[in-house]
Structures are given as C-alpha cells and as structure tokens.
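A lone chain, given as structure tokens: the form predicted alone.
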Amino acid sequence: MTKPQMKQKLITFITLIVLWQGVFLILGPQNYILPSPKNTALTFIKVFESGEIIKHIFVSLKRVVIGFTLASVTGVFLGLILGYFKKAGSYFHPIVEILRPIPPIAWIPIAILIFGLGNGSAYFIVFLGAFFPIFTNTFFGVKSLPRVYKNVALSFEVTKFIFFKKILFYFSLPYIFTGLRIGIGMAWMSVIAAELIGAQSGLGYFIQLNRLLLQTEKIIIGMILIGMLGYFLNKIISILEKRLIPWKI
C-alpha cells in the first residue's frame, strides 16, 4: 500500500469517528440509541481482554470457510463441466437460474429444520450464498471463451483433457475469481445472517443476544468487525487473484 492510499484511508476512518461523535452529540449523551465513540473503544478492549468476542470470530470464520470451500470446489466444478457439454448445462442451468433468485436467509427455517441449530444449518446458509456467484460467474466464463481457441485446439489435435485443461481452465480464471469475490461477501453475509436466526455462538449470536441485553457498544463493536473481517476476506481473494493470474489486467 502506497503512502497516498494510506493518508486517505486514515482520512476516511478519521472522518467517519468524527461524524460519529457529532451524530452522539446531536442526540444527546443520555441516548440509548448510538453510544459514544469513547465508550464503545473502551468496551472494544474489555471484550478483547475478557476472550467474549474471539471465541464468536473464530466460530463465524470457521463457518465461512468450510461453506466457502464446499461452494467454491461445487460451483467452480459444475460451472466448467455444465458450460463445456452443452446439452449438461441446457438441463441444469434453468435450475439453478430458479434457485439463485431466492436469498439465502429465506432457506434458514428449512436448514434449522434438516440440520439443526448450529454449524450444520451454518454450512449449508453460507454454501448457499457463495454457491451461485461462483457457478454464474465460472458458467459464463466457459460460455465466453472465443471460437478461435477452440478451432486451433481442433487443428493442432489437442486432446479434451488438456483442452479443458490449459485452455478453457485458465481462460475462465478471471471470471471465477470474479464469482469467488462476490461469493466470500455472500458468504460472510450469509454466516451473519444465520447466526442472528439459528446459532448460539458467531458474531451474528453475539450481535442478536446483546441487542436482547441492549448492550448497544457491542453491538457496534460486533458490526465494525463484521465489517473489518469481510474486507480481509475479499483482501485475501484479490492477493491470491494477483498472484494466480498477473496476466489479467
């Protein structure tokens, strides 16, 4: 990161405290709405101190993990496969375009109902929202893939393997990691979601049970971690896009 980007990022996180502090002083110090900034940093390192908060971090990144390496392998796997055998994906693609309109958080009753409260319904939620982001994106990047490629495949007698292989892979790599960056949000929204419903454990739990307690500078701090976590998340995708494909532009 550059010094320029650094100086305005620390601009950015200055303003947002600043406007934060007059929204507490224009509602008033005895407000049960937003607590102050001060009061909310002071709690931040109790919870950090006690261990309250770093048991719920791991639980919701290991829950996101899991479901995004499931959805990840699925639909990377079937979006290939059902973008390269035409008559496949004429089957199973109308499928899916039904399914993908439907958010996750509207399979949350049926997940509790099959899995239960915990990480089993956690799983199949967070597999959910990144699963359809990854296959779109991996389908449409088979369907891209210009004729020529394939002509030339044909005229030098290159084998489907290693076509599917050096070819169609690593031409549609960019369309996945485009799935795979909107995927981990879904995810990590997803997981969040689940856990305000059908956990007892996750920053969403975490969330829910002290919005119950009106613990309101946890629940700010369980909001700005949230949003601290998905950005390091999305981070990691976009290093590891970098690195797996420096020809993309």
Second form
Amino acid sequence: MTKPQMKQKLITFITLIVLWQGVFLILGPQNYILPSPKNTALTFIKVFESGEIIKHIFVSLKRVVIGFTLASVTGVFLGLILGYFKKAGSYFHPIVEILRPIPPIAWIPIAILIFGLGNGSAYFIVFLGAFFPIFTNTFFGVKSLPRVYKNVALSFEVTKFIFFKKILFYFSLPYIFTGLRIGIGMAWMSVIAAELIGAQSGLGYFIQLNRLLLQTEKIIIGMILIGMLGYFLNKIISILEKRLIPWKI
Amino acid sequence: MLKVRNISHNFQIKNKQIPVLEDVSFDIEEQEFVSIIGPSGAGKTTLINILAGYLKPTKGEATLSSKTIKKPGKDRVVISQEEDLFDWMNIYENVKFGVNKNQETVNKYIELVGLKDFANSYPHQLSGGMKKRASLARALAAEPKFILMDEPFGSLDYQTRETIHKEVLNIWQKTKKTALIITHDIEEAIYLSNKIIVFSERPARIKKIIKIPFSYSRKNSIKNSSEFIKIKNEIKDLISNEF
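Form predicted alone done, so how does the form predicted in complex with the partner chain look?
All chains and molecules follow, beginning with the one already shown.
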C-alpha cells in the first residue's frame, strides 16, 4: 500500500469512530442500541483475553473451509464436465437454473431436518452458497472457449486428456477464480446465516446469543469480526489468483 | 502435392442453401507458395476450413499426397487470422505444444522466427507481429507437409507487415514448405508467392491463376519493377470487375 492510500484509509477510519461517538452521545449513555466506542474496545480486549471469541472464530472458519472446499471441488469438476459435454450439460443446466435463485438461508429449515443442529447443517448451507457461483462461472468459462483454440487442438491431433489438461482447464482458470471469489463471499455469508438459526457455536451464534443477553458491545464486536474475516478470506483468494494466473497481467 | 477437385460448398441458413464455393479446382505442387486473393466474403476462409479438415465440402474433394482430406491433422497446420497462441503458455511452451520434438528442435524454430530472447515471455507481453511469428514457429515446429494461412498478417500495421514479409520469404527459402495463404492485400500476394489464384465474388469461382515470374530470392525493390506493377494492375482489374 502506498503512503497516500494509508493516509486515506486512516482518515476514513478516524471519521467513522468520531461519527460513532457522536451518535452515541446523542442517544445517551443508557441506550441499548449503541454502545460507546471506548466500551466496545474494552470488551473487544476482554473477549480475546478470556478466549471465548476465539473458539467461535475457529468454528466458523472451519465450517467455511470445509463447505467451500467441497463446493470448489464439485463446482469446478461439474462445470468443466458439463460445459464440455453439451448433451449432459443441457439436461443438467435447467436443474441448476431452478435451484440457483433459492437463497442459502431458505435451505436452512430442510438442512436442520436432515442434518440436525450444528456442523452438518452449516457445511451443507456453506456448500450451497459457494457451489452455484463456482459452478456457473466454470461452466460459462468452458462454454466461451474460442473456436480457434479447438481448431489448434484438432490440427495438432492432441488427445482429449491433453485438451482438457492443457487447454480447457487453463483457459477456464480465470473464470474459475471469479467463481471462487464470489463463492468465498457467499460461503462466509452463508455460514453466519446458518449459525444464526441452526447452530450452537460460531460467530453467527455469538451475535445471536448476545442479542438475547442484551450485550450490544459483543454484537458489534461479532459484526466487526465477521466483516474483517470476510475481507481476509477474499484477500486470500485474490492472492492465489495473482499467483496462479501470471499470464493475466 | 495438394489437389483440389471440383469443390463446391453451400451454407444452410434456415431453409435456404447459400452457395459459397462453386466448382473450385487447382493444384499446389511441393514447395510452392500460393496465394488466394478475392473480395471479402467470397468464401476463402471456407476453403481453408475445408482444406484444414474442419469442414466437409458439399461436393468434390481435396487430396494431400493422394490421401483424401477428411479430418484435421498434423500434416497441415493452420495459422489463423485471429490470435491463436495459448495465453497461459510462454512462447517456448506454445511452440512445443502438440509436437513431440526435443528442446533443440523447438529452440531452432523459435530462433528461426527471431524470438530467441522471448522464449520465456507470455503472449500478452509481445507485440502483434511477434505473436504472429510465434504462431509461425509453432506451425513450422510441427514440420507439416503443408501450411495454411488465413489472412495471417491482416491485423498488423503496414511497417510490421513489410518486415514480416521479408522474414517469411527468408524462412521459406530455408524450409521450402508448401504453403497456401489467403489475403486481400495484392502486394503481399505477389511479393510472397509463386502463384496467385484470383477468386470471384460469392459464390467463389476461380477467375484466373497467375504465375509469378520472380525468383525465390526476391527483394523489396521488385515492388517498383514494371512487371510487378503490371501483375498488380491485372489483379486489381480482375477483382474490381466484380463491382
């Protein structure tokens, strides 16, 4: 990050804190809606010192990693196969088009019925949230392979396997990464949603629990952490993308 | 030797048959460099696609070394008018693609097209002219009997095209490959080839086959010779007659 960029970010950050303090002063110190920045900061240190938040963070991250990994593997695999084999694709695609608009939260009731409260449901919801963007982007990546590349492969008489490995996969890789980037965001949103309703641990559960306990500071802390961790997850995918796709500038 | 015999081709658009090639026949001898020139939309690319084996003609057939062309194959490599290098492979990997040749052979062809210092570069790091030279190296590395080029230099600017023409002549003197090039640049056609086939408007028929009298080792200055200008005017007339 360059120096002016750092400075801009710092200014934004300080302005937000000042605004927060201002709203807090208007609402008065006895309100239940918004705690002061100072109290929130103190509670922030406390929840990390006592370790209670760390468990929730790791549980949520674990659920995202597992659900997202499953979604990546199946999404990329099915996207490549169904994009390439047109017949199979035209049978499968309508199913995807109907399932895709159903938001992951709408799956929570059925997930709880099938998997019960806890990890099983969370994996399933995260998987659904991440699968569709990954699959759809991979599928359309394969579909947009230019004719000229197919022709080169035909002229050089390469095998189907080499065509898949050396041409189709690499051509689709930038599309796959677009899917993964959208997918990780969806996965993170889905895990929080799943934990709000169908789990007894995780950051989603943490903010829901503290609503019942009227611990507004902790709700705010939970939300800030959700935002920050989501940002870092996205960053990891972006860094991987730059590393693995050096030919895209 | 490539023999094209009575090839006709129709495209079906809805229920209509649109003829694009009509009874086209010609021969290309070993080591000949032949140009096809004609108005745009005349079906030149269709002919290349048929010779490449991407497309089956409605009527007639083409044979290469007495074998009928039925599908694409390593014995005839196509250089397309689009960019056809793989973005994710560097130049070395691109040239090596699909040919089971050792490193030495691959490097030989990269050097031949003057890209020795760019073997590790990705296509997006090269200029348009360099990309075309890389495509050429890839085609040559396959050591095909026959190279098909579909307006390969059409997207390049005038200066780059002049340089690449010289290089192509140079390479052709060294490799003596049989080649067919499609172009609508009359000077390019005369300068590069031994024989020019002039196509009519769609449906394309052969209007005339013109032999080019210059030797292989021709220089840029022949473009000012009276013979060159005479051929140029003849082709211009043949094409403009159509309108």
